[in-house]
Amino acid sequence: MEIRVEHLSKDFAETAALRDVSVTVRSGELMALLGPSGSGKTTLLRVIAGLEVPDEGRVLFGDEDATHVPVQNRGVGFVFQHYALFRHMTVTQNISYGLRVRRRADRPGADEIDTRVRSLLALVQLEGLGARFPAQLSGGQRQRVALARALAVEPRVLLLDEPFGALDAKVRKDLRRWLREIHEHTGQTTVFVTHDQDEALELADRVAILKDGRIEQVGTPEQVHETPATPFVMSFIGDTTRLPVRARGGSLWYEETPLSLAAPDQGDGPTDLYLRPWDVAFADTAEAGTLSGTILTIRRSAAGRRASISLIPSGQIIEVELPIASLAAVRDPILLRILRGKAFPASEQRGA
């Protein structure tokens, strides 16, 4: 089931949550929407939902305007962060309830809902634990019987907001594995709110990514960390430094140094340059293009070292990842060559 939203607006009092958003989430797939707090990746999920009604713009699934079909008749499963459970009922009784409460006419016979809920224990791996209540189950156990509740109803689309967010590094770790398990399994098309980058890169097929109520790019997890569209996304996916440097003559150039890396397409004047901790090399001796500094900490990454270091003579500080035979040193002088880097114009990041 496709999902396009087109030119959606939403106000609460004075503050605009969504600001024209425009985004297609295509059938089968698994979006994240990815953002900072009030980016409104949560309003623009329960805007899918039907739990919100926008002020601007509408909401289709597949060829049919849903901006103003009620929340139960929109074929939705929606997970919520702190799971949401009936304390009162079994796991069973939990997944089971969707399908219960329908109507009549439309509800499954006795049989039909324990041999779907068998099925989805099978599946969220819960077999055995159908009769134990909320309180007797792991914060990770009680997320993934919100999940199979979700999908006993078998939704049109599966929504989830922040799904792992309540939950330990540990654990979240091994429920996104999980998650995308599932999503191979079941082919749903799938949207989910998460700020946690990692989460997003490791589980999505695309990412949308927010801010202050607008999207600044839609695109897979090797384009948004990649080529990022806009000074906000560099900044915000991964680890960057901003060094402010200066377009002259094509070339980009840190105070009097060249970097022999080429200017974007703009003219001369004020830029920033974004460097991940790898977009920067050590030299073994001073040539053209070469920077100097000093070490101020080193620390352990996931990748083995890294360092801070301060760039003389003005103090600028850029994040390096050590080579692993390193053998430097705090306050040891350091030489340094920038390989590569994304160019904005400096009046972009302005207000980012």
Second form
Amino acid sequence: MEIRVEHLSKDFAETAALRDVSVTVRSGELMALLGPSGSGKTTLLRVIAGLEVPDEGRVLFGDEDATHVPVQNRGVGFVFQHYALFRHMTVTQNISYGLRVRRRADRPGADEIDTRVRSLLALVQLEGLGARFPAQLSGGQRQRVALARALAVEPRVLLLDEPFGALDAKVRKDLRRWLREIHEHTGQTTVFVTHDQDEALELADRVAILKDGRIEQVGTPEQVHETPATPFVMSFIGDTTRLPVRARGGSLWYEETPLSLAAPDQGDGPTDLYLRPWDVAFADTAEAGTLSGTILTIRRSAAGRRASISLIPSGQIIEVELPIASLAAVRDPILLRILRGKAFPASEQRGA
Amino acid sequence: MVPTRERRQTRFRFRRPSAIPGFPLAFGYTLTYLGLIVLIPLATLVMRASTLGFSGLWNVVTDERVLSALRISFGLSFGAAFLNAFFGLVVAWVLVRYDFPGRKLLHAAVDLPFALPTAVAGIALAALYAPNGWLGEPLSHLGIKVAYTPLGIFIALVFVGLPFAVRTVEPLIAEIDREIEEASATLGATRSQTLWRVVLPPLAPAILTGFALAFARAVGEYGSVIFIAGNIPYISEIAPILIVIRLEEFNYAGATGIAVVMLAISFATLLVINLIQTWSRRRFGDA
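Having seen the form predicted on its own, the form predicted together with its partner chain:
Let's see the whole complex now, leading with the same chain.
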């Protein structure tokens, strides 16, 4: 089921506002809505679900205009961040709820409900826990029950609001992989909201990045990572350092040092150069295009070592990934060469 | 066999370290306090009644006037508590879920029947519902007589019980996660299905608690009832009044006899309500 959202606007929402948002979720796709808090990603998801009514714009499910279809009839499966399980019902009762509340004519028989619950329990790997109450389950298990409950009604689209937000890092990683597997298994059109760029990049077929109620970029994880459309996308997806440079005749200058980077499309004038930590290399000898600086701090992370380097003489700080074999220590003078970078015209709202 | 050390540990598990210092002191204090305030007076009551002997007690209880007073007291209390449980839920729901001008004022007003001296409430109700009162007069034209009838007692008992019914469910309603209702809606449930299957069942224990408290309060109510009831034997005489009458007749044994029976019925009722609660809580899996 393809979902199209056209020129959606919503003001004065309890959650964040939306401003003229248009996006298409392709049939069978797993799409992530990514953005900082207050960017409107959850509002967008709730509008698609029918839990919020937009002020303007349309929501189309396939060719059907679903904008004013009430949530009960919209055929969406919604998974909430805090599970929203019915705590007075067992796992089985929770999962079968959507089937049991149907009108008699549409309601499957008791045997069929039973079979479906059992196969869903198997799908979410909770066999044998059907008689438990939600209070007797771990967070990860509860979220899987919530997913099974949403899938039980055979929704046209599956919507997940920060599904792993309340879980610890390890469980989160497991569930992430497992959700990907379930999606491949069911082929369900799925939209999920997250503020975690790793989660979005790892899980989604395509990512829509929102900021202040607007869509900044929609693309594959590769596209948004490698060719970010705006400085915001660049800095939100992964770590970046912004270096104020100047474009002159198609090349970039940092103060009086010419950088060996071509920027043919960049008009002359102040420019922001965005660098990933691995876009900068250490140089052995001073030559044209090298910058000098001093190491301020070195931090250890799970992935490697990161140095904060203060450039001489400006004092501008950039973050650099240290080579594995590097013996560099704090307060060492260092020579740097910028290998890559992404130039955007200098903006007023620096850093974003 | 379980090693002795472990067994000792299980035996003393109730002495878990806590922020309140001095377990022996605190525990002794608790026992003494409960004994002095609750248990000894109740025991005295039973001892007093035992001077009647079983047949004497039987005679007191099977007295026609006593029976009718007990029926009126417990029957009307039950009815009033039932009505309060329902409307208390509605009032609590409105106070929690809606924002309207004067909400805080209304919120405070709920506690008034609780805070008011019961005699004051009794006088107010009697004046209001008397045959020439503001409400009593139009009602009497409709052929409804409130003062000096069981209906008057019922109204007084509803009045004093309302705060209990409202205040016990209110925090639970405030705790209900809106997402639960939204989840129910996304699964295709209508609003009434959501209400009956998702919203109300978790509230049941609190509603029952409110019912029990309103009931207990109503059974013991005296001040607010006597003025409006008229205290006509066999018609509008409640058991607590009959106890007072017996005392005034210096019939102490008769008075304690009625009191013991009231105690027994109240105790049995609360026990049943507690059992229902334990059962329903176990059903919700968080016992």
